[in-house]
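In structure tokens, one chain follows: the form predicted on its own.
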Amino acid sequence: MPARETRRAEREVVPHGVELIHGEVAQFDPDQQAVLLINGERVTYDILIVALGIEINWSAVDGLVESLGHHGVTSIYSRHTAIYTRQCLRDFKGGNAIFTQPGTAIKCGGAPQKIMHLARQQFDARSGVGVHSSLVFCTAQSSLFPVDAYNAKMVEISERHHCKVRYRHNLIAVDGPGRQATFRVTGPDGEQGLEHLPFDLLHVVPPMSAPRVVASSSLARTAAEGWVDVDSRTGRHCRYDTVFAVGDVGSFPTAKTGAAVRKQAPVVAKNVVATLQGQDLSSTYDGYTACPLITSNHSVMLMEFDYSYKPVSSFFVNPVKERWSMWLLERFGFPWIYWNRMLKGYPHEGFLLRPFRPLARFLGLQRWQALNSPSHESLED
């Protein structure tokens, strides 16, 4: 996909009738129902919806800022370095390729592994490169994914692609010119030590956190945690009835993905209307989120789950499986939905499946939830 296809002018995607103020938030004042902008302007509100996303902390890894974009040190978490990543994969001649994941919350928990699997496919497609390549995934986490069924499948895929996984390895320093990455390694008993790994290619997912303007405000549960303190079901602030949050910036106990925002936004919109009308909040969010794990340039495992941390599927199929159909949805369906439905505020709930719902009801099908359920064995393929 050309980079230009991933970008739009902001005014083109703002719904009709919305006033767009170009100004960075400097301070929240929920007691006075106001927001102070960095230019000194004070904006008052009846309802505040915070959607500031997540902050990428490149400088949290020593030497990363100086090395990024050079010496084979790259990341898909910025536009510039995503383009450099493509160049690095294309020019890689073999050697040690290291991919990292921090111990913090990140946007799209599967992305650190997606790029590794795409790299493996590209290396294997070039004569001599694949066999002379060693791919290592260093994660500060103790597993590849918090949902057990998906974690087991991701371990299987990594083994199939000959990718070595090192758990509890947290990247703390990068020496670009010296081609060396330093990790703080936590042992099973909590003991810590340092490990220095040489690399020819280093893909870094930097630590992330709540935006500082939120973490330093009374909207946060604690300054250390930083996220807007919301009720996980309604999206409303736990202390300020006129404040809501959607997306990564909220304290929702689920993965931070676009799919989560897609489900949270309609809930928050209905609850905002209820608040303005003095009614009780009746719309609830069940923690649904999804991560399309790209495992090759023709296969995706669409990992869906909710607050139960059990696999679910919106497509009446076993979600713990790589599919070409889900690759088509990821490549062509989701971008169209994003630009044409989500950002413009159009109804989108079940948009793709709506024409098939009468047939599903006739067949007695519900959203696939029970892994290996005998009643759904016929749906597995």
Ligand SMILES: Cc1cc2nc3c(=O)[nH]c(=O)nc-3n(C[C@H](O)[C@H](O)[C@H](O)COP(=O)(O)OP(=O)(O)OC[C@H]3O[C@@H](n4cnc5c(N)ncnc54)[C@H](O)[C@@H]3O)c2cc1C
Contents of the next structure:
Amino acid sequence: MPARETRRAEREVVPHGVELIHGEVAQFDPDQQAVLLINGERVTYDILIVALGIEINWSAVDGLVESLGHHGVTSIYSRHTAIYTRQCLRDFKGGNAIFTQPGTAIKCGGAPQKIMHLARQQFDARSGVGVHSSLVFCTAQSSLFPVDAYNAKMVEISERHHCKVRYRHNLIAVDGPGRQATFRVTGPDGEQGLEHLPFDLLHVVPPMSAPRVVASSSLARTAAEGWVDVDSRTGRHCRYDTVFAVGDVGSFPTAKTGAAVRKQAPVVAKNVVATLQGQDLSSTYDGYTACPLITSNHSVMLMEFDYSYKPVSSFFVNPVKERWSMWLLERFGFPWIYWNRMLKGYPHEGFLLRPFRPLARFLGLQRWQALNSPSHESLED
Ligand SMILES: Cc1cc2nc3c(=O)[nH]c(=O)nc-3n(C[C@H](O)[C@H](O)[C@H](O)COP(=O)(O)OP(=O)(O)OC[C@H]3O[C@@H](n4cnc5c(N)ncnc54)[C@H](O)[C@@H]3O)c2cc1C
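Got the form predicted on its own; any chance of the form predicted in complex with the named molecule too?
Following is the full complex, with the preceding chain placed first.
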């Protein structure tokens, strides 16, 4: 996809009737129902919905800021280096390609691996490059994904793509000119050591945290946790009735994705209306989230799950499987829904599937749901 296709003018996507204030929030004052902007302006509210996302801490890895965008050090987590990533993959002539994942919460838990699988496909397509490439995934986590069935499948895909996985490897320093990455490695008994790995290509996913402006406010339960402290079902703040949160900035105990926002936003919207009308909050969010793991240029495993941390599927099929149909959805369907429905605030609940609902009912199909936290071998299609 050309980079320009991923960009729109903000005024084109803001829903009709919304006044857009260009200003950075510097402070929250929920007791006075106000936010303070960086230019000193004070904006008061009846209801506040916080949607500030997650903060990417590029400088938390020594030498990363200086190296990024040069020496084969790159990341798809910024627009500029996403373009540099494409250049790095095209120019790669073989050698060590290292892909990292930090130990913190991140947005889109599958993205650190998606880029590795796409890299593998590109390298293998070029004569002599694939066989002379060693792909290593260094993750600070102790598994590839927090949902067992998806994790097992991801291990299988990594093996098939000859990608070595190193667990409990946390990137702490990058020496771009010297082409060396340093990891803090935690052993099974908690003992720690350093490991230096040479690279020809280093794809970094940096540590992330709640935005400082939230963590330092009374909206967070503690400064260390930092997220807006919301009820995980209603999205309303646990202490301030006039404050809600959606998206990555909320303390929802589920994976941080755009798909989660898609389900949270209508719930929060209904609960805001209920609050304004003095009614009880009746709309609830079940923790739904989805991460489309792109495993090649024609296959995606759409990893959907909810607060139960078991796979579910909105499409009546076993989600623990790579599918061309899900690739089509990811490549063409989701961008269209994002630009034309989500950002404009149109109702989209079940939008894609609604025309098929009568047929699904006739065939007796229901939302696919794993019942007993099964391993992927025991899931039937
Ligand atoms: C490489 C990558 C791949 C991904 N792939 C997927 C995917 O396939 N599927 C999926 O569902 N999700 C995916 N995600 C995750 C998804 O992009 C995020 O989860 C989603 O954008 C979160 O939405 P949000 O509204 O909470 O935050 P954001 O989209 O980050 O929006 C936060 C907004 O707040 C603004 N802001 C921040 N601080 C302030 C301030 N102090 N004052 C005013 N404004 C402020 C920011 O400028 C930004 O506009 C991916 C993310 C990445 C990086």
